[in-house]
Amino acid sequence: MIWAAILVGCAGCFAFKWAGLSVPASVLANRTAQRIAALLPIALLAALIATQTFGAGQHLVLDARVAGVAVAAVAAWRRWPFLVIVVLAAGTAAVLRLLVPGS
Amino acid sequence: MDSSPEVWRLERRGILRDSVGVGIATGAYAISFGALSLTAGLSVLQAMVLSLFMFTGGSQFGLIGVLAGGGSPWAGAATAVMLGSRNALYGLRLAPILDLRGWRRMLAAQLVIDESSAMSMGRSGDRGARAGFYGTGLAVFVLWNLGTLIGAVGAAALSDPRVLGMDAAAPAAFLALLAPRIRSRESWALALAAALVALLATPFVPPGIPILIAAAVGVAFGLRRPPAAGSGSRPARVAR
């Protein structure tokens, strides 16, 4: 059963990817659709940042990730390169966990 | 409106360098996906099938998150497909830039993910947008699958991604993708609203669903406010 679910999940995800490239161009002429397509990544990325910074399953927690993401926010604001932002966040969290076990 | 060959050569080099950077970051993240897949009860082969054929990180993490939390495989698959629905919207914006038919479109469709779409947006011309899409899509595909394999095979050693701070690297990567899109008061308001709604929903719904609720907030934003002339919230690509 797990194999069937995996394959159906893969097929469903591919169908959405392909459908986006395949719907008629007239959909793009709709300004509301364009606005939504531009705004949606902002909503999704902001939600992913929030849940992956504070979420642990269905609980909200404060741990070393918060410090890592805060450092990343400063780096992103200063327009530092992508890799620097990511490495700074991981390094901050890892060092904080060495200093404060369990954080 | 495309730039001169000399300017384009420099621009392309920058785009490809960024693509590899994004690929390395997501590849490192894939190591934790591979490891977590095994701890959620999947085999190495199942983890690899997900990275090769599902190939959309949020959906893959959603699926193994449901499995690890004791959910059924079908609930996991449903979560994964719902999370993957956003790729259709990316495809909508990429279609006129890529302009593909038949099997080429099928192959390119597999590369339509957060990272490749984000790296194609905000380019000055279609040429740059295509370089960003293919460069990032291919770099992420190769390194995401390599990372999954390393993580799955070495699951015992790396089963806790917290040790290397990988769990902080993931939101930081999303932050780096979001920052350039926050250009107007409206985008700030939407980002804060989406983040708040996702956090408020977290205790009440299964993992992954808060992201979908936040997506609904984004859709509501788009429907509610009439597009004001010169509001600055629409990327240059759509404004043409």
The other form holds:
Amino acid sequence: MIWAAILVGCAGCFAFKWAGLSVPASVLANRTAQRIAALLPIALLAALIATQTFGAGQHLVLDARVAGVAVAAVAAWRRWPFLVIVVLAAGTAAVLRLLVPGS
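With the form predicted together with its partner chain done, generate the form predicted on its own in the same format.
No partners, no molecules, just the chain.
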């Protein structure tokens, strides 16, 4: 059963790769397609951050993660180094989880 799932997954990956290579160059040269392709990773990353920050299963949750992301956003806006941003966000979430029970 597991081998069947692996083979189906491989076939699906191959089909997506083949479909991408089959797109004509004129479509890829389109200015709108280039702008969408440039913005798509940003939108996907923002969606991932939102679901990991505010979601817990099927519920909306506001806990220490929200404060950590807020601190990280301010630090990124101030253009602080990435390592500082990560340490500040993790530290904020850790301190809030320590001080506020249930968060």
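If you superpose the two forms and keep the largest set of C-alpha atoms that fall within 1.5 Å, you have the rigid core. If you're wondering where the values come from, they're calculated on a predicted model, not measured in any experiment. Numbering follows the first chain given and starts at 1.
If you fit the rigid core between these two forms, you'll see the Cα of Gly9 move by 2 angstroms or more.
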